[in-house]
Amino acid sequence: MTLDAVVAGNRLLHYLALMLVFGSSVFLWKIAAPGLRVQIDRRLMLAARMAALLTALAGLPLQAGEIVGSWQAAVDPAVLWKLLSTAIGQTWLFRVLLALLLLAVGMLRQPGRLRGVAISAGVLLASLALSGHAAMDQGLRGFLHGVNHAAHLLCGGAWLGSLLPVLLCLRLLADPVAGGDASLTLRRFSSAGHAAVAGVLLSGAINTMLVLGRWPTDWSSPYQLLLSLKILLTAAMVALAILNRYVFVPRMKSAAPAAIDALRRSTLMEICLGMAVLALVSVFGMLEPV
């Protein structure tokens, strides 16, 4: 396996872990009925928080190897120490500390734990805007680009990260005790999801204009080709979200079992498409944006 493939794989796992923690914690904190929070929370989160920390830790060695162009640099103390003194290293250290904070907050048993997890995960997710293409601009344009990219990450995390707890809610609909809370939670999510989807589309369009200055129509460029595929997959996710909200959810009253099955399949497809989008981002985020 090549070094670039490992770097891209680590980026993908980091994105997935952070978006799951952020989206799920926001879902449980703001959307889920109180009676469901413990049931859903205990099935999620710990593994994702650990994955977020481990992939963050791996970031600096992998980046060192990528810069030097060899696996040896990834474990060379002299190279790592030198990189640690740069802006790249300082950003990495800041993000590792945030990942440790996220892990620690998640282990608390206080009433405000979910809020703490959502906020710390959100800050860690938004901090991805400190590196990559959004960090290439300077001055006011650079600041606005970073803010917009952070908003794109947070909206994407709120959308994609909520879909797994949505699946768990669908499973609980048949439960005689938790079914009512699950139904209420799904109705709340159907309304709240509009904001996340709209935020992804608007901030994504702005990001494209800030990075390229135009739509990605030159498919001879690997960056523009992968970005175009991302836009296409995101459009498919939006279509599924609209289908879920305006076709399957209204049918749950009159044809519950069939509508629930259709909604479950559609949500699974949405998750798969979201993972494919993140895989593309993990790759073209390493390419020159031309």
Second form
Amino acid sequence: MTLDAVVAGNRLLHYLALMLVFGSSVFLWKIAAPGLRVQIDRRLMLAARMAALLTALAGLPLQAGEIVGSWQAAVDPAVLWKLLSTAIGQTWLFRVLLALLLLAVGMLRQPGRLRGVAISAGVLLASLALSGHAAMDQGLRGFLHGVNHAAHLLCGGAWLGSLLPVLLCLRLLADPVAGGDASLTLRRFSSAGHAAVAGVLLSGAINTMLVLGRWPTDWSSPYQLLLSLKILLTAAMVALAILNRYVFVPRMKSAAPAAIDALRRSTLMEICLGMAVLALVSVFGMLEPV
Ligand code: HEM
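What would the structure be for the form predicted together with protoporphyrin IX containing FE, rather than the form predicted on its own?
Now the full complex is given, and it begins with the chain already shown.
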């Protein structure tokens, strides 16, 4: 397997883990009915927090290998030590400490744990704006680019990371004990979700103008082709979200079992499309934005 493929794979795993932790902890903290927290929390969180730490740790060696262009450099202490003293190394160190904090906060006892996990995961996710193309500008433009990119990541995480707890809520709807809480939670989510979707679209468009300076219409450029595919997949996700909110949810009053089934399938499709969106950016985020 090539170094580039491993770097892209590590980026994808990092995005998936972080967006799941951030999105589901915000969902549990701010949207889920109190009775529902225990069930969703136990199943989803610990594995993703560990994955966020391990992929953050792997970031520096992989980047060393990429910069030098060899696997040896990824495990060469002299190269790693030298890289550690640069802005790349300092950002890596900061992010690894944040990932350790996230792991530790996750071990806390209720009531502050969810808030702590949501906030530390949010800071770790937003800190991706300290590197890559989002960090290529200086001065006021650099600051605004960073803020917009952080908003892009947090809105994307709030949307994608909530979809798995939503699936679990749909499964609990028929549960005689948790059904009422699950239905209340889904109603809350279907109104809160609008802000996350609108935020990721607006910040994505601004990102495109800041990084590329134009719409990605030149498909002979791998960067523009992959970004266009990402926009297309996001449009399909928005269409599914609209279908869920304005067709299937209202149908739950008259034909609940069929509507819940349709919601489950559509949410699963949204999750798969979201993973494909992250896979695309894991690759084109490493390419020259021309
Ligand atoms: C579900 C929807 C979306 C999600 C989850 C998402 C997620 C992401 C992630 C994780 C990054 C890379 C972060 C990094 O490593 O710094 C990113 C970058 C970016 N996104 Fe999105 N995004 C979404 C939709 C969009 C849309 C609709 C657009 C355009 C209209 C867009 C434009 C961009 C651009 C231009 C970048 C910068 C890529 C680079 O580093 O050159 N995104 N997005």
